[in-house]
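Just one chain is shown here, as structure tokens, and it is the form predicted alone.
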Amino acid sequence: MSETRKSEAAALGIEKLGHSYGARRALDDVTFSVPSGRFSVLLGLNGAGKSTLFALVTRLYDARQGAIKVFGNSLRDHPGEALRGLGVVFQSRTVDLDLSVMQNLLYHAALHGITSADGRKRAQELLDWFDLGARRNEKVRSLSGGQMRRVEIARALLHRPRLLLLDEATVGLDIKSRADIIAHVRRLVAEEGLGVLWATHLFEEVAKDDSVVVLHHGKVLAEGPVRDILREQGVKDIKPAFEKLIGAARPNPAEVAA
């Protein structure tokens, strides 16, 4: 694919994925994409498969039904270059509480081939932009939830991925660093172009100039602006919308006696 063709394609193209444990269907043909420099959420309900759809993108599962490419780059064919333009903040924290923040920084940039120089100047112009420069010598154990949230994120944009995923980025923090971090993401995709895709179970979220793919049992229920989604369902806010979505899907069997 010539570069112009890929600065094209989507930032996340997610064709017809399906996943199960077990008998149970967590994913259902799955079909969306998350286009470059936009805000985007994936919206669901805790168990509506958000995790499970995460962790096929970022390989922590194997895709064996349905397609994902990031940039036009197949994950299956050529994952190295794949997930290399792909940023992860996963819902579990991952940093390391003995560490400082700028240790845990420089342990990443190594992981992905990065020189000590270049990855300590990155990772301080990150910190700087996510108000934590000062405190970089500090241990991560030290910071508030909401600031160990926005090391994560500035550890993900160390290799300057273009495309950027949190799974519940805000699950257990406070109204102020709930909103903080979210104002954080928003300025990324406004000021750097970055593609987001936001996964959350929180309607208050989501922005009536977000694009959106509703996610309910695993199946997609709605995808598209914000705007557009209210304008069909005839509701004025998300969470109507929402409801009246998954009201009129029927459940599935299986997942039921499940």
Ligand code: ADP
Second form
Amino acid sequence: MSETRKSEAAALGIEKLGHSYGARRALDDVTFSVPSGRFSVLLGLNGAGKSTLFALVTRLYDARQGAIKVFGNSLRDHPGEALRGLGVVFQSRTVDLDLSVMQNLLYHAALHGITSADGRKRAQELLDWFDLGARRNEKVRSLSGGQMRRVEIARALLHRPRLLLLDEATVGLDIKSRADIIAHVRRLVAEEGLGVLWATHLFEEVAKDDSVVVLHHGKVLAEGPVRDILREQGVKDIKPAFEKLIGAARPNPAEVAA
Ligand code: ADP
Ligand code: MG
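Previous: the form predicted alone; requested now: the form predicted together with the named molecule:
Following is the full complex, with the preceding chain placed first.
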């Protein structure tokens, strides 16, 4: 990556973010940034805090501790600008099964204040991109799980966000649908310069050229280009790197006993 791209404002900046559910600390002093125009993975086991982070970034919950910025816009001080830069696909499916593919998209375009003619044109472009153009008038109910996910991703891009967040986008899908979705999203990064934060617990979804944020029990254990993390950990794959990182984060039994 060139120096100029490196110096651009981060697509997403998270600083000292914390969140608790009652006594349960779900995120603790979380700091990292997502570069624009790159595929970044938020990697963590179930319960790591990935969905909680998404809920804070999308303002489902108020961030009481720490700060969140989208392309330099503070979510607290300029929520409108910050959220406009952001497209989101949540972990649970949120398409209306009884509406057509196109209706699902048009409804969303209207919510974003996009006129119906513009919305229809943009929706068609996106559906074509996701190989769903021919299915536009079918009810979402008739689609496969992978196709529904692609509808949701297309919908998240209607307002032309420069950063796309996806929470476990491939969960519950067969291998072919998973590969297909991740390939479509990677193409958006390569060809359209979109920044992506891809939350997953699946090591096989991390590629050598990605950036990664390793989240474990609500804490960031490592952040940066995958290659750098592999070099630092002295291993060839992300899984052993992850295992070494969580091993090192565990309290030392000798110290606990002392
Ligand atoms: P992930 O998405 O990485 O699986 P979550 O953000 O869903 O992780 O969960 C992080 C932690 O917060 C877990 O220990 C989970 O049990 C807890 N948690 C998540 N949502 C709630 C909630 N609504 N109420 C109480 N605890 C929650
Ligand atoms: Mg989750």
